[in-house]
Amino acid sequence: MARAKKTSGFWRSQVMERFRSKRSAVWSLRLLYVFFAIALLGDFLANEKPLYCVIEGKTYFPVLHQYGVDLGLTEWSPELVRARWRELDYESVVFPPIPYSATTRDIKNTHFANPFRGQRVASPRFWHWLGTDQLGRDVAAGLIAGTRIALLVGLGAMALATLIGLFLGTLAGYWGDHGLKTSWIRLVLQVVGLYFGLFFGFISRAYSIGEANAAGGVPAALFTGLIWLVGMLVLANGLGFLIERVFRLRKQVRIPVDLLVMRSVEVMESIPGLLLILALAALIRKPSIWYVMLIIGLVGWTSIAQFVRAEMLKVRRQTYIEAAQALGLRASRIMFRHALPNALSPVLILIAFGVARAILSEATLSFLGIGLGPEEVTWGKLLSEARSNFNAWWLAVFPGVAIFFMVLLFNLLGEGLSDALDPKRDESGPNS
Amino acid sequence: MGAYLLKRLLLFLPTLVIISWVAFGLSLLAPGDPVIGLCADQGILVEGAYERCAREYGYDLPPFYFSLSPAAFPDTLHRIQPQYRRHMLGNLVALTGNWPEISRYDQQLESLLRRAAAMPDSLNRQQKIDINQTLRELRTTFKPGQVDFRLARLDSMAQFSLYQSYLSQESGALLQQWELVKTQATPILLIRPDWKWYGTDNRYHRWMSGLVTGDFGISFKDKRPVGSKLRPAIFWTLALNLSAFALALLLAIPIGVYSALRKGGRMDRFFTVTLFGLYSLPRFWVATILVIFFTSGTYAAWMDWFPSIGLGEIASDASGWERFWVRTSHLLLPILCQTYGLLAFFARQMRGAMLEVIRQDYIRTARAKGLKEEVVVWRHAFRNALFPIITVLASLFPASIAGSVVLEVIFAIPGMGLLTYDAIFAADWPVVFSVLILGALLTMIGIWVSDFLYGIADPRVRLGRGEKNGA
């Protein structure tokens, strides 16, 4: 408890202060909050349904109502199921700021309506402020929907990459090539467990995973396989532990954790990332944004693993780790409770830069038209539509600005964090 | 040094083998039937043509040296052709686990198919077509409910059509056999692991031996050897990336050194902000903007500064200089786009490295000795600041190759990126996975060269030792 308090004290007094003193970092964080708000409240900002309306004496809150319908709590009344919301007779109505959804096709303004002139709209209220695309979809609404997808993919992919990177990096850095010893019986049982786990988790389920791909449920199928694998390993470990105790086995073998992890990092880093992502995304039969997230996350963990490993190499020689070891604490406890938290804060920098990169990867993929569901509107997809019509400058400019800003903000955040966490970095010049 | 480089080279081998597994595994998972991809234009529907094609390209071989599968699967499943039949049988085995019965069902279905195809048209053409259609559907159906449904339809058609005398017995037997498949399931065989050894006559072995001798296989799309498509592609990708690298370094070194020496000055702040902005500027956006506004007169005639996308036309009698000029003018924009991102990165690294070096004691000593400022900066500081740059060079090369994919697509430069992109949309997997392997190879060469340069730049470096101490 005392330790935790002290850590937060350090954070509050030193790091936060330095972070706050840097204006660009503070502003990038504030603007990111705005982006988050847009992503969260997107349905209320751009929607073809009114926020509030009165039809024939009855009051509706259609946007809210849609949430209820999506959750299965209520249903639309029959006359509203296929309503054309813009053409209904309202007694009173409040539309969202942008009265179009990202997928709404405004049939009067198809074929790239210019934002400044020549739009056929009932009133200025329905003007397409940022123009439309080929199918008559509002660009501003598309940008808002794209914000949500960009943040979702960026943060989700990075969360996955961070988890994998932290785990592997901690193991490699803490154990090194010589630290992890285990009795040979446990090792043998682990290999057997791995064998059966892979078999039951993936090989014997190969055909059902294939079927899941046709139906669009690969992540769930793979996750079940993973549970099998982990379960088998835990079982083998437990069995090994029992045998160890019962027969008092002392003879031990070394496991070169570091070697194994660093080799896999090297393999991952040797494959040009985007090419691997392209090849993987092309295998998916029913593309959706979740696969993109999964793939970017699975490919992007190496830098974090390498960094955490290097940090752990430093941390594990600190006296408090020796003290913890001398106290006889379990290795997993030392690793994840004592060592990792002290190596963690610099990882934040990598995460911030990593989110920026993941957002760029997603935008690149959807720009190339790979890995996207037909109904998903993203910044990259909007931008790519500009290539089919050079006249539609608004499709080239606005989505690009959005991508640029999002990437810039995350980069600024990373920059601010690295200044705050490592003050020596920038004050070490000759003239200061 | 030499021993270290050799050791690194040897360490690449296992990495390369693992990458080849990844690429080959992905190629197994790729959707579509490769045999049809290869021989579609040679009349695949002719009796035996499919099998001949599969044999010619080795698709009747087992995929790997060994296989691990549930014991229910026969060790000859890979020989069954065509792919959809193999796929349906595999799925059936995965559902019930009783291969002998399934095999019998398969044979009966096959003989029924042959029989139905040979029935005379004269009785009732439409009925014959319907029966054959249902049978062909059964060839790809494995979900029990759907099989039940189709078999029932087939049976009623066989019983009550004019072709009764040809089929009624066989269709009844097929129905019975299907019941056997369903009732005599052996699920225990599905959870028993079983190793099967196939030896070296397998697809992976053939593919790898091909790769080693420079034979990358045949492209599905135009039946040309993949190698002959890759060679020009590699040239253009390297031309684009290497010139961008050189240009970026040429600009980044003076900017980085200058900023570091005048840290906090107006120019330093200007460079820092600009480069940071450039660093965050998505290349494909800039490229799209440049293409839209500056390669055509769409907006104003005077904005048509650059030639349109592609590599341009070259007359057959053009001189060498003319050729060079046409290509260069077309490559100008993509190189520009590739350069600015690298420039931002290099210059930041250069500045950081210089700042680190310049506060060292030996720099102060050098200054105290009264050496000229240029000598201090370029001889003493710059040389030492180069190491970090060299290490990032290697790590950046793969990223740069991958990053040029989107530029090649936008500017229609026929490099590896555009080749991959087109191949993915054409389901031309041999090309995709060859590029993957080749990209990895180029990356490893990049890492190796940077190790080499590192050793040259700093003779003190005794790499390969003291690595155990980490950090």
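Owing to the predicted nature of the structure, the values given are computational and were not obtained by experimental measurement. Take the two forms, find the largest set of C-alpha atoms that superpose within 1.5 Å, and that set is the rigid core. Positions refer to the first chain, counted from 1. Compared with the form predicted on its own:
Of the candidates F307, L412, T224, D177, only D177 lies at a hinge (point where C-alphas switch from fitting one rigid part better to fitting the other better) between these two forms. Put simply, the smaller rigid part swings 14 degrees relative to the larger one between these two forms, by C-alpha superposition.
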Contents of the next structure:
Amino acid sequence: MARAKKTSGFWRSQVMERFRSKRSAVWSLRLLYVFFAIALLGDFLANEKPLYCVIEGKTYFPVLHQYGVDLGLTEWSPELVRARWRELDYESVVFPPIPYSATTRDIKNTHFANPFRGQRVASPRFWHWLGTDQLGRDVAAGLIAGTRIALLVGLGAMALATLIGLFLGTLAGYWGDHGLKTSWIRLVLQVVGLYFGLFFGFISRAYSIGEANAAGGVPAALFTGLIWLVGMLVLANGLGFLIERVFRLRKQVRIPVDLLVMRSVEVMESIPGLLLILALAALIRKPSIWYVMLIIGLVGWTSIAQFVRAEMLKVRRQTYIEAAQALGLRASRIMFRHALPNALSPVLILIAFGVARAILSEATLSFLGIGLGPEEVTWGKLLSEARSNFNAWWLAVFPGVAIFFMVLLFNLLGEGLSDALDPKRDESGPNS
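For the form predicted on its own instead of the form predicted in complex with the partner chain, what are the coordinates?
Since only the chain itself is given, any partners or molecules it might have are not part of what comes next.
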């Protein structure tokens, strides 16, 4: 065990050393930290509410207070419920660096205010440094809000795609077409449980999920549906187990897992990914960022499943897997505790590239006005507004540069991970 830990630590040190030798990947990671900080602290960087203020001798922290209001922990005092924060009489005040929210409309600077001239503001403190769109919304604030949405969709969609790909790829690679057997009654009950899980979890709750979308509670509604689905499958499996024991059903049915998974991958890949995403997004009645994340994740799992399957086909023939099987360990424990961790190296690379693709997909959908609500401000929406006025060059340049850099950084990170995880890489090669 000590030797295994030492080997693992040595491997990690070698991987980190190779990764650090790739300067483009290291700087990409550092710049991604900046993007993450902007996404997390966006409300403190761009907001129409002050960070700190004193009104009639009372001290307020409006930005922080808004978090409590959103969580239902507190309420605004009556005089501040509909306050126009820029017009209040402050004894002392500290505004964020950008004194506008992404949805704040400056009626004095509508119709594409130029970032360098022609703006009507009370003082330079309220200048729109990257201009405004047609409705007078600050472009810099929109870019900050778009950073949060881009990272949320990219990481959330790839998290879902990774879970699906890991699960299906592991099953296909470990069991193949002949390894998984079960009784016919348990198989039938699992199919029935899947149907009722989907029905009670999602189909019958479509109206409540739609209402939750309007109230911003889509994650909780979808999680409840997932609990229904898992619960029905567990119930069906338990019922099948009892029936097997009572009626002593020993006849086994072979399930060609590898065949089913790979045919599903071929069907998914036979349809262009963007076309499939557009078709599914067009079915959404009430647009939401959570639905976009779900759709992109459901479409993007195929490459991960293929790589995990290929790695599992090699790993399952290793001596330690055969030893675990000889010891009588459960198949699920062998797969997910012993085999899968040793097949994850290519997945890390795919995740990095997949996040970049998911961000591009979200930008494409928002550029076309599909999938997201009208109140959401994204990079793609800002970019699409440039079509209505070609003279508003800032609406094309700044969001386009943001999308380019975000995608480039994740691609460079993926290349760095690819080199670091490749044991055949020439250590004496030139630094990138």
